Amino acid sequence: MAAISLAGCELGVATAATQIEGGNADTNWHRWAKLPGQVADNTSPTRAADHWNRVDSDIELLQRLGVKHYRMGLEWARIEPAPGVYDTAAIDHYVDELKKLKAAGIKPLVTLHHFSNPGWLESTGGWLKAHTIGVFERYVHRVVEAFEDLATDWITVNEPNVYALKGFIEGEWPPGRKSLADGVKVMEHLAYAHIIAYKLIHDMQPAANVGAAHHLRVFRPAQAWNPVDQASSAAQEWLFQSALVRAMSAGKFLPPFKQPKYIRPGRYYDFHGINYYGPSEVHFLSNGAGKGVPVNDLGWEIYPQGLAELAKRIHKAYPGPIYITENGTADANDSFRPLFIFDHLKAALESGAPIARFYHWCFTDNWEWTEGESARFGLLGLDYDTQERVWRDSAAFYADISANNGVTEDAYTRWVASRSYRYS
């Protein structure tokens, strides 16, 4: 197996505040987890990885991994616990974390919204209501002002399509609504909010680096010859991602969205963030994993080439740097994660697209939304009872890639060659 060079692509790891911080912030997810049956293992984000109290030791682990970049999220409910009321102690905590990352030589990529809303915002309708766009703008202004030059790389919104699908169409996430019309409206509002935030951040930091983290999938008909599956696959791709990416990147809101009155077509990205976990095989109105394919612990199909396909497609439509802002897999035994990392990194780097950064999801095991503590995505394992971080083989492999600026023959032999996927 030939060695792989990172060739200008820099490695990082990704996290989200609600999933790792712990604590009793009043968020939509803390409230949701208290409802019977909403989380698979009945856990809540109150424990998570206790990162809020372990910033120093976690940064030491980031240094041990050798990564140059760290994608971190902010807990809006901590920063603004009541409408227009800002907690200076919480802001200072994030400022301190940013200073420590800078001292460690690690560049932060700060996510402003990652599925989590303050409870008070959720109670007023959240992203279903247009007024939330202005509330978000106020929050963004306060954060950028407070962080000054400690953070200049920003993600405005994480996976607005997943947030809308799970919370407003399928009803599996808060607020538990089941309405296609509501889901479309939420995506429209989040796209509008991204553009407003993009312009605001550049007004405050002219040299800022701003984008969104898009959850992208390869949609394919279950039966390639079936015109119904073909049409459904194309329609699902447009509704789930293509129309939204166009709105957020180019300011062009095409059906099912409505063009906001004060938004003009333009360029509203400095980079494209791609979160990629796998493909969707479409049969009529349903989609999921194929049959006889590699799968992870959650039954998600593993298809590394899809990452290359999407990166090329995005760059052709909207030229610019691409960050793989999330890529990882649920693998509690760490049995195939090194192979997963190798295959996806290879696909990305050989795609021909300008892949500037690659962030593995996740730094450590974390509270995985409605899967709770049961799904294990971390390079580092986590004993939730003791909060001990466990150095997995995949962490050692990732650190080796960082140290050698690529995958060496020795690293491939040591960590990858003996691994294999399991099949559905």
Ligand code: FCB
Second form
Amino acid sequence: MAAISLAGCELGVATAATQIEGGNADTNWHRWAKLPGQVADNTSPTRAADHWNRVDSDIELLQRLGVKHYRMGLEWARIEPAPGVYDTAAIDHYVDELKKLKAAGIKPLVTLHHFSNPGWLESTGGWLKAHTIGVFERYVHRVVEAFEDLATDWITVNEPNVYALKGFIEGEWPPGRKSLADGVKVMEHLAYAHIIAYKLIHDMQPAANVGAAHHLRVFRPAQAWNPVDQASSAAQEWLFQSALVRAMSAGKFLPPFKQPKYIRPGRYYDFHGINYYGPSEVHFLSNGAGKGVPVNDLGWEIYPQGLAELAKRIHKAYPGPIYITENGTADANDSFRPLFIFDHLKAALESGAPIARFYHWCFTDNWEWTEGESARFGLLGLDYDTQERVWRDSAAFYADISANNGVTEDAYTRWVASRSYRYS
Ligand code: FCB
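For comparison with the form predicted on its own, kindly provide the form predicted together with ligand FCB.
Time for the whole complex; same chain goes first.
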């Protein structure tokens, strides 16, 4: 039987402001894209999917997909273009978008921080500085006040581990630092900022539903018998995700983090957001895809069962509803994406973990950070020159799942059965 039922799990799609809006806000990413050689195809977020000017037609597409939920990000630099100066026109634009989503019967899940900072904040040290936590709190206050009850589902911070790793340890993302100590500091500050925002939003909104979007991976030693690989895999897992999830969910900051003076252990989540893309095979200090495994256009290993393992693990450690806040793949030709969606949805639903929502990453092709326009993650394709949205088979398949509250035998036969993965 290929059919699967969504049961209580509701579908959505996810986006991030810098990746879809377009425009010239002064962000760390707009600055970074101007530096030669930083973005694979030399594109910048200025074009992206021009969503800022296409809110109405994009909401029509969301309705055509039949999704109940839409995860969207806010561009902090638009909202607060200079320290303490708020742009009411930008805030009104988001308020208007939220009203339109409401009218369309689609529930927003709003991300407050998704990798992008105002340029002025970056210039004064950004997340390396503890001071930024208070600046973030002020921005969150302004946003929650302005949105009133139009948004009650919130993601405070997206993937603090990836942000810290890429920007502060590996140096491939802004601000391009290469220091483990800096990376640890940044994660600590973002975890602290999450807790502050969690508390603030609850103080302001009785109906608030707040969590973070954690990038989680399954770590495994390349050579199962090799004690060096075993130790490195365990250390990377702790540093990259376990210690951070503990700090953010339970307010317990264990080494390498320091317990912030004003944070007490407690429960700082209403749901767990899991962003899942694949596993990490660890050999000494390196970490990547295994050999002879299914891979996507970027060489990322495809391992659907990992999503089930992580959902079970997180629910056991910190019980509560789970939202898959991102899951998707780079597949420019849409050759295996329907199979990827089927396999991951099935693994998640059969895991036994309480998965209440599943957001596909991404709604459309977009501007994929340092991959620029070269990595295609959309259910819908995008012609960047004309901004035409292309209804891929994956979109048709997803719409069918929404309409039937699951994958029917017919849908499986039509969109999934004949597809297969490429192997590394
Ligand atoms: C995640 C990010 C998201 C997108 C996907 C492919 O790590 O949260 O913005 O880049 O990867």
